[in-house]
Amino acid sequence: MVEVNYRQVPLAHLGLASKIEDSLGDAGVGMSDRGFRAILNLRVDLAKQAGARESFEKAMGFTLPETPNTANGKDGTEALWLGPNEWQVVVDDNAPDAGTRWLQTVRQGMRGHFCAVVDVSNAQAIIGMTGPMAREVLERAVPLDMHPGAFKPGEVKQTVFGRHCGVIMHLRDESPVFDLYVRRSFAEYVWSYTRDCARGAQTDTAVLAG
């Protein structure tokens, strides 16, 4: 029996696939649709679970990072810090069954421990972004400052998008590209929105690939 693969990515009714440049060329922001990954919550209290960081090292190959609004990771997985005691854990990994297989990882990895690992990875949508204005454009969308003085590589902010949604951004390099973790239902809202606010800051968008 054939197995049918039914998934598609949040902004699949947009056509981007077929939107899609080799460069940026005029335009002052590229945008991409990452597209699929393994992505789960973690809770856990560090400070109250002793072994639990080394339990999540030994599983995962790297440490959480404890900082706030920063990222560590390692070939391919990282962890974003999004409070004292959560973090989402995100594996470049888009097999149908990669959310499931990770999390039995983390969850054997964590097991003995008091925690809560949940898969999360149909539930998020993914949307880089790039290019010279792209910090420009941004700030026309969200209430911070982002000034590469006050936004560096690595971190990662929570904060409202447009007037409807809330966004994860997670500044990878200094290029810049952002990787911006949106709830699914909200992803073509983030995308036209930062669109729109390109229009406004007199600019065009290009499709990249993810």
The other form holds:
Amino acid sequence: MVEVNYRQVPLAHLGLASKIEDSLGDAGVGMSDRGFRAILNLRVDLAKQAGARESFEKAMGFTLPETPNTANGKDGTEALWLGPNEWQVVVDDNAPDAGTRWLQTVRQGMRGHFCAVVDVSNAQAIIGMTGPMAREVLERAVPLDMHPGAFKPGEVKQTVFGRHCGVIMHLRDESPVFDLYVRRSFAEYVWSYTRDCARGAQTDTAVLAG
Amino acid sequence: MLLIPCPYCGARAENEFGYGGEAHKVRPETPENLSDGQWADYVFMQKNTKGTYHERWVHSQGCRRWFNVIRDTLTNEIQAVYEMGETPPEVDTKTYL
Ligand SMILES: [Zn+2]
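Following the display of the form predicted alone, present the structure of the form predicted together with its partner chain.
Now the full complex is given, and it begins with the chain already shown.
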């Protein structure tokens, strides 16, 4: 747990709070700082750990997504598929001790199984993206096919953003609403790079509330 | 750029991947009994076939899993991908020399 006084969102220095608009307006892309969430990394081999699926479901109220590149969740709590035995569990809880508390919850629930649960809440920044041009703008930054037929709601894709930075992209709904998870030291890079991509796509960017 | 089919994530751009060299090299059981020459042969020497080649790749910017690829090194055609520890599937062996 990070001391409350020292806790700062990775994009704090951009002063985004004073730039927040009520709506997209003419802008093709809306970007937001999603602030803090509790983020856990879970490693468990469901094929070898009998009953681990059920234990997770009992603790969190939903099942881990086993289809590659998908997410599953319930009431502000979700699990993103990262690998055949790896998930990112995200809880929409921005309390300073949220990471520690949810870590305990999942650890207790998974007790008895050979697995690893780690609190990585403060390692990542979460950037939200929306707007009619969001897919086109993101396509300039990542090597993925961002067409609605290729990247569908509920999917999670990990890829390279810009020159090198790794990103986890979760498409929440078809409007579209994306959550981008990046290492916190790359937060400003991703933010500025996306704005540059928007300029390249000849559209404006609006800062929206988280 | 190559499109490489990760066995988990599907076809992705080459720059998400890292290359791991020849697959199915067997680590010597008793490296302490090898001469420097034999050890160097294991560590550094690869078949480097022109044609069908079994090699390892890692989806380092995606799911971060290692897997095997059978690739024609001349045409870059990917003939098969399979998970670590699996038996290589049968493919047409391409040779050019
Ligand atoms: Zn993959």
